[in-house]
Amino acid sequence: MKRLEALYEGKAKILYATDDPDRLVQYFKDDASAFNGIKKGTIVDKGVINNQFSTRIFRFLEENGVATHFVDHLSDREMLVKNLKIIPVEVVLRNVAAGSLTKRLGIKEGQPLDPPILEFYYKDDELGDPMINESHVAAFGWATAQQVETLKALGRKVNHLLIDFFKSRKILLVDFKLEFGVDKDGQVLLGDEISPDGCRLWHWDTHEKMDKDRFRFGLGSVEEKYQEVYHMVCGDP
């Protein structure tokens, strides 16, 4: 599969073309940036873990019955993925309260949360990706009504599967982020990718963080935490 021209770069992945027409390469940086883009810096060797956790964990899915976009491992920063129209609804799933919830509702941080909670954010990086309802989701249209149950119904398989998956290596999922897209038959697929990035994940015994908070809050050791959380997860290379 040939690499082509970029056609997406984002904060933390660069997009390119291939010679099919439905498949992309998904290529991970080392770039790191916070609070909508104000904190900006480098996390060395996070394009590569990333790369390697969102792997595992599409795998995983895939084995347990979640359609994604992947389709191989290429290299240490590159992954193939299918050519998806992406949903521009990002969701949310929370099992712990932290972050943005503990700001907006003055909960304690550390509080479980049964049921989970599932929200929905509009995905535009200018407008600080807004938290948004179905109600939005439809006046817009950026999803039609089963998609949007899609999502949901999506969502929540998805994190029921991922908090066993963590537990069993000592790793308690808080929270995290999934994006969706449709392919070229209209089949909703988990997109983007799932990794300490985009989930706050915190040791099971010492809840200490081992996520993107460490870069956001300025905690130190944020290479090693990184390092840490994907050995728990991935083993050796």
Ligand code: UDP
Contents of the next structure:
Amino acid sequence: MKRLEALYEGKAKILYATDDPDRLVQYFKDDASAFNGIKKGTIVDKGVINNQFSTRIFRFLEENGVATHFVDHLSDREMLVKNLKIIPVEVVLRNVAAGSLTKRLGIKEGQPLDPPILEFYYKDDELGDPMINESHVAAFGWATAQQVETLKALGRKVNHLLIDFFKSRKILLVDFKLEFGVDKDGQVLLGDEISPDGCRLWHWDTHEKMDKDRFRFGLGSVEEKYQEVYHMVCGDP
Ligand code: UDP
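Please move on to the form predicted in complex with the ligand, as the form predicted alone is already shown.
Full complex below, order starting with the chain above.
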């Protein structure tokens, strides 16, 4: 497998073409951003951690019947993935109130949400990823009605699986964001990454934040907490 030219560079990752049109290399950077790119910085070795972390989660989800774009862990910062046509809809699952939900609805952080809340956001950096609902998705043709049902079903399934996965590692899964895409056969697959960048992860006993909120809100010990949560999830390498 040969890595070729960069096709797309985002805030935290670069996607490279390969000599196989159905395969891309997903490269994980240390760059961090928050508040729609207003705050920028570096979290040392975040790329290595997020690659390992995502690899562990994608393997677990595949073992439990969730189809993902993950193919192989190539190196510290490189993951081989299937080439997907990304659906421009971010799926957010919430088990405990935090982040934008608390601000928008005046809910106290930490309130359990039962049943979990599923939300859609339109993936558009310039617009700041606005919240949408499924009629926007249908009206603007971002996904078919059937694909929307799949996004909801897969979102809920991933949430159920990950709640227990993290709980057994003494981590509370507060909320997280998923992205999906369509492969060459028309199947909807889970894409992107699953890491402390896109999940709120609290220590089960203390509710200490062990995710990107440490960077967002300048809570300190950012690298240390990424390392700690990585070891809780992946064990010592
Ligand atoms: N999230 C993300 N990318 C985004 C927006 C949200 O990964 O562009 C994740 C975020 O890390 C959190 C969850 O989705 O785990 C819910 O985020 P929220 O809507 O509370 O927004 P935030 O407070 O992060 O702006």
